[in-house]
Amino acid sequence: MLTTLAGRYQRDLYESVLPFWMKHSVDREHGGFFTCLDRDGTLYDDRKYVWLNGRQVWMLSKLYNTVEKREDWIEAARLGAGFLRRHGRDPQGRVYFALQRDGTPAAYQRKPYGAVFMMLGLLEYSKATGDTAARTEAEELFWRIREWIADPRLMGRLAFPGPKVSQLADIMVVTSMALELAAADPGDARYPEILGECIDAALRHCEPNREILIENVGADGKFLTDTPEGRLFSPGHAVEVCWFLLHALRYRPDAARQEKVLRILENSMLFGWDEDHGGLHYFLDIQGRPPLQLEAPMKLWWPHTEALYSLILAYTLTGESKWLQWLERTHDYTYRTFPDPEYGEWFGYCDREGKITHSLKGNNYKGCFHVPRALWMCIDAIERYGSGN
């Protein structure tokens, strides 16, 4: 089975995805890449988006580092990483969110993730190219985050009275950008040190009764279940979670800590499936009340891509049957569901019952990363468990 999944992987990656990215989403005259493409790649909005160019600088550049040095990846993670290091920063050095077509800014989100993602870019695209201005510019900005996270008011955010909150998805970011600078600079310990701490972060969010990770707890640990932000579960994040954790417990190995996170990965896809119509729920609530978000009931992309991972890299480290039976059920929802055969790429965006709502293929959230990083990942986990590796 999953030689049969590698194949199809390397297919869609190398044929359809990758492709489409290339074709329609380099701007060579200003730099930066564009994301509002419409099914067939038509551009329908050409602002750029931080997060989403840094994106795509990382993962063009990770697959020049990885699989093959292409000109044409390495040339346009180039553009990209340009036109970022010009253009995303304010004089403060606080990222935009948005930038206009020529650099010009658009918005910003007093958010860390625009952050996050020009630092992971630049951070790759440095060991691409040698450039070790890129690589001190990353490296600043990771500690730089690590502040903005700990003091939104640093970003302009207003403090408010009440309980702070651990938000899941900041120690998510932080362990994804560690686990970078941890292999990029295996001898420097502060870095499996971070993981270490955001190990036992992420699992101060595992909810007992059903053992998932919730998105919102207090930042003393107290669930905080009468509020609906403190009984939001997206089955997405929580599965990408996990697969973090246990690249983290690589640096920090822990027997019974990877075992309950392996629990935790298999709750959450219990938890999240759609018995009714397939597919994992955008968000849940965990004691069955409505959820604030309106889309929640929607089936989007990124969770299944997330969920083809983790399994796969759950089944590489057991051995166990479980996790091929549901990654079988999760491939096979997932393909029959969002890749687009006629213009390449993935759709995004689903009504529960798995019928497109949006023709797009790229907006101000979706851009060239988790259908390409997943399919990447799992073509690499499945020839490293063949391998004996």
Second form
2 protein chains.
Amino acid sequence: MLTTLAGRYQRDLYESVLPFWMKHSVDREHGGFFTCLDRDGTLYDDRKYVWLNGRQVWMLSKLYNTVEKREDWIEAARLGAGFLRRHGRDPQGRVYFALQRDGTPAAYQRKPYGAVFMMLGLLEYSKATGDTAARTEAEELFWRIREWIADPRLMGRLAFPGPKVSQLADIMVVTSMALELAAADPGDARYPEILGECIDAALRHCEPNREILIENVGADGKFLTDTPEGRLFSPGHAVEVCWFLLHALRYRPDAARQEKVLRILENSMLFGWDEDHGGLHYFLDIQGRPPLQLEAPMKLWWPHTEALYSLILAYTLTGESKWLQWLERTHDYTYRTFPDPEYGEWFGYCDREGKITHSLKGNNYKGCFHVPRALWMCIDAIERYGSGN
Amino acid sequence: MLTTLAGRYQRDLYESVLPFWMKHSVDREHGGFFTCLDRDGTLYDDRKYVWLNGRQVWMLSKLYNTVEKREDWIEAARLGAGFLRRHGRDPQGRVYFALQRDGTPAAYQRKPYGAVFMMLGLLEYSKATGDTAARTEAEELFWRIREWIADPRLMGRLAFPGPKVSQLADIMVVTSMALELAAADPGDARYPEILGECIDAALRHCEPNREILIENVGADGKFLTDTPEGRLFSPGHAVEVCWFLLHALRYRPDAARQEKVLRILENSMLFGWDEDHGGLHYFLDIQGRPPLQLEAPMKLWWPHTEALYSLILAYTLTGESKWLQWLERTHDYTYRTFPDPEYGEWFGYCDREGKITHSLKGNNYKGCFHVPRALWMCIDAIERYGSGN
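Would you mind generating the form predicted in complex with a further copy of the same chain now that we have the form predicted alone?
What follows is the entire complex, opening with the chain shown before.
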């Protein structure tokens, strides 16, 4: 089964997904990447979203670094990295959310994610090219992002009375950056240290009754289940964090914690799966209350890409057949719902029953990232497992 | 047909909708109104949303002023008005978006709508009670809101390069406030003047090919159809603005403009109606591009309440049978989709095909407002029409 899947993912990645982005997203005039692309690649908004530009620089550089030294990939990455370095930050060093096509500032988000993916893109790009200035900027960004997360007022957010909240998304992005820095600089002990803190912090999001990861808990570890935020469960997010934690545990080996993460993964799939219509719910309230998000009942592509890789990783770590059953179920749902064999790439959004609701292939939240990253990681994990590594 | 509808709306308003809110939303301990109520009225979030609190004060005071001097209505309005006046504004006079149950500040929105509905609530409450301080605060707020809309930086929004944008929502809320002030103070010529400016401004949102109102145009009158915002059509919003304009035209009579507004209403229904599944779409792109909003394909309750009243108003103004046909179609869809005869009030959200997606009756955007306002206005318009007024 795994070999068949690897072949399928290989064809999808190199014949459908990457060609779509390479053909339609690269702006050879101003640099950077368009992501608001309709089904057939038609551009419907020429703004450039910093976080998606950073993600695409990361993805193309990563493929160049790990799969094949393709000139077209690194040339596109160079157009993206240059655009981000010229236009991505304001005079105080804060990172914009959106830019006009030519790089004119268009919006802030007051969240750290633009900076996170600019950092990841520049770091991976520097590995590919030896561009030390990009590497230095990436490291500088990492330490600033840690400050911004610790004190969101530095991003222009307003502070209100009430308990300080720990957000799972913040822990995940710090984990993702520290993993890449730890790999880039194996001699620096700070990054494994931070990964240890991230594992601790993420496990404080484990809701004890169901043993799943929820989005928001008090910074003091208390659960905030009186509020919709404190009851919010995003199954895709939970399973994505699980694979980040399994990677982080390579730097802080701990068999009991690995067991726990695997139980959380299984419980997040169980509680997150829609038994009526298949697929992972987007948002759920752990007490069955109505979520405030209107899109809660929809199905999105990215929880499924993250589940595919997490399940393959869990199987390669344990050899337990239950993971293959979950993988088959998730793969079948995903491939019957999202990919578009006609124009390439995947659709991103459908209703609860699996009918596509948006014709787009990219927008301000979907770019050249979750689909190619998951396919590349799945192929890589299956190949390593097959070769005994 | 109209008489039958009026009877239906009476029963719905007084036996189902108002009892739901009077029973579940009033906080007799701290004042103010809860709105995050699940299907049966269970509270799932005890924060108080300033704009929805203002709307409920307005609605209850309006019913007290126009329908019946019911003690329970004005007593609840008093609890809401007092809560807003104690807690709704910061020391600089800006209006919060959300408060904790006890009035502790919880969030700003950097938009004017909290202030708008606080203003409308206090004004109507002052008419009911003769509370001149509430009246003074409402008028002060009106003029400040005009400044905030003219320069959103005063609300903490950041300015970016590019064309200044006129938002249909801003025009609509100024129209709504000026209408109430014009009625409250018939001797003041400033309000009819402002209503004239609002009519001009709203008609600059008329997209010439389809003759519908779109959400965003350049402040210089240019269309911004290169961007998703500049192509955005919200059918419910368009039909809501139409009835506001028809009311505003009472102060600035102009037969040609009334004709135009009625054509816009008809075209907005035509272009906004989902011929496959019935009901009004939530968001459409006028060029058929994918909207950025994930909730675009859903159906929401409030476009349908606004359509019901606009269509009745159009019929009572013209006597043309086409409006009754649209009304029948809209009424049938609305009443087969949203009301909840079991626990009262209406559901608010369903998927494109009309299946309810959220069990809630209220949240941070849905409160005691669109349903009772539309039912009250429909009943009133039908009664006036029947009596020849």
